[in-house]
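Next up: just one chain, as structure tokens, the form predicted alone.
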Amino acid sequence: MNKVFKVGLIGCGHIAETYFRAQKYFNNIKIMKCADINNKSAEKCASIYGIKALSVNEILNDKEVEIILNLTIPKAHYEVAKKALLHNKHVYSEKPLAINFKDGKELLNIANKKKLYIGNAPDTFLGGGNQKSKELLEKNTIGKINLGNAIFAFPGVQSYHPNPESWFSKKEGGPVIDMGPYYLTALVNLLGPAKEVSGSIMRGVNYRTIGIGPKKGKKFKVECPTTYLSTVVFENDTVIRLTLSFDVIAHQRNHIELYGKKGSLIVPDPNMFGGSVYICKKLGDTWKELKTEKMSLGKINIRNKSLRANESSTNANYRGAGLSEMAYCIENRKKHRCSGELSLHVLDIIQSTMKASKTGKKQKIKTTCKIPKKFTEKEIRKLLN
């Protein structure tokens, strides 16, 4: 029987619902209390889920809370995570780790000094889709990977989010900060750490219009680049062409394709946990589909309409797996997979991509990390209800 860790939630926005749902899947986490800079949001969350609402300071000082679940907006991730660590709490944050590398590095240093765990989304790479891909690569199914393509491209969140401005703000806006963590974490899990990045940017329209909610019809200014075209070189010399864009209405490209000496492999949506993996090992052959629906973190559990280009509306969503896996590792003194080291390396790639694309100069990646170990079905089943 796993220990059930008492979790304090800070940031009671839309994503909080996903983590409350995670308690139905995983057996070692329990959100006991919540807080938000907006007290009304915390009180509403507490009322819905039958927990206690506190102020941010109160939850940080609460001796019962063992892990702080940091679901604040990106620019607040660093501040809240730092306070949690300084209050001797383990912390698990939504992505990204911070909005600049310096702050992310400081968080990791504090956690290491205090011997605390710091974990970070995305945890989607723990799902059936990416883990099945990892299994095939580790078996050398398509040989050494030479190159590949990855793409996230859709029109932006303004059509379906009532408060989309932060996605287009100067410091924490843009597709690299928003969706980069999913793609880059998935790629690092499969290929290992990166060593260099180059790129270029494109800017879309100067103003966008909110399409839903009380501010529907209101225009707001776009303050950041909305398309990044980059090339990431990994330490194993694999070259990936990565497109991240808020300026594309629709496309039919695969999310991630990897090309090896003995064949090619299609990796499913890194923003989801499931999806089929496809391989082709001979010119002219049909692609072989490898389904992940029977894997513990690949089983379909969502059926709704997706407004993002090329995103499946029927898929697996087990967000919170990373928090549960971290809790298990705290109890058993193991290295967790959604680690601060991995998140800092991804943040390094993100910041370097943005700088390389804006300056036109290649950027060396300053950090490295170990490739996370495969998340086995045996390990996963230990965490499931």
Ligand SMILES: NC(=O)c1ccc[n+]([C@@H]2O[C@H](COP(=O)([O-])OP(=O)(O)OC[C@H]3O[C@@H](n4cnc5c(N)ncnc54)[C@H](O)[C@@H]3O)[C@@H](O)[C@H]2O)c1
The other form holds:
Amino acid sequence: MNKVFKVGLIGCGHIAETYFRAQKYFNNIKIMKCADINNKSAEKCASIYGIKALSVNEILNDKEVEIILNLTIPKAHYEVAKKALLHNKHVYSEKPLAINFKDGKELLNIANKKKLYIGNAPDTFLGGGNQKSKELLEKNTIGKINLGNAIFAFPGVQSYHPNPESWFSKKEGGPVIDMGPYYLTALVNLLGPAKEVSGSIMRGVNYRTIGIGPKKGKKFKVECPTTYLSTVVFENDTVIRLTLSFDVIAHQRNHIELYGKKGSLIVPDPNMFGGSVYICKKLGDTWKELKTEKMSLGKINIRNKSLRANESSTNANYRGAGLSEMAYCIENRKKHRCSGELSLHVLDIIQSTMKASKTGKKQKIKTTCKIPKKFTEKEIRKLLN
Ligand SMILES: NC(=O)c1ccc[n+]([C@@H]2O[C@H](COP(=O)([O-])OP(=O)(O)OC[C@H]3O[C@@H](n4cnc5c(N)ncnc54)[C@H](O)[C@@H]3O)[C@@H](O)[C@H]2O)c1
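Any chance you could show the form predicted in complex with this ligand after that form predicted alone?
Let's see the whole complex now, leading with the same chain.
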């Protein structure tokens, strides 16, 4: 039996529900108390889930809480994670680690000094889709990978999110900081760390219109680039062309394609846990589908269309797996997979992509990280209810 870690949640917004759902899947995490800068949000969350609402200060000083789950907005991740560590709590945050590299690095330094765990989403790379791809690459199924393509492109959240302004704000806005963590973490898990990035930007329109909620019809200013076209070179010399855009109505490209010496492989959506992997080893052959539905973190668990835009009713969403895996590693003094080291490296690639694209100058990636080990079915089953 695993020890059940007592979790204190800070940031009771949209994504919180997914983490409460995670408690049903994983056996070693229990959200006991919650807090939010907005007391009403904390109280509402507490009454829905039958837990206690506290102030942010109270939850940080609460003796019972062992891990702070930081589900605040990106620009508050650093401040909240730092407070958690300084109050001697382990911390697990939603993506990104911070909105700039310097802050992310400081968090890691504090965690290392205090011998506390710092973990970070995304944890989707622990899912069946990415792990199946990893298994195939480790078996050398498509040979040495030279090239690849990755894309996230859609029109932006303004049509269905009542408060879309922060996705277009100067500091934390744009598709690289929002969706980059999923793509780059998935790629680092498959290819290893990156060493260099170059790119270009497109600005898109100057104003967007809110399509839903109390502010429906209101125009707001777009303060950041909304399309990035970048080239990421990995330490193993694989070159990936990455498109991240809020300016595309629709497309039919695959999320991630990898081209090796012996064949090509399609990696499913890195924003989700499941999906099929496809392989083709000869020009003109039909693509072989490898389903992940029978894998523990690939099973479809979203049956009804939820309100979340990224949850289709035929997918697997086990967000919280990274938190559970971190808790297990704290108990067993192991290195966790959704580590601060990995998320700092991803933040480094994100910031370097933005700089390279804006200046037109190639950027060297300053950090590196270990490739997370394959998450085996045996290890996953230990965490599942
Ligand atoms: N919504 C999604 O589908 C989704 C999916 C994946 C990841 N995420 C990530 O999860 C995080 C939260 O997203 P969300 O959609 O739940 O946002 P949200 O705006 O709905 O909720 C964030 C909550 O944090 C609170 N908050 C903000 N600053 C705070 C502070 N300094 N101290 C305490 N509380 C504070 C806000 O009051 C709000 O209740 C983001 O980092 C986002 O990137 C969201």
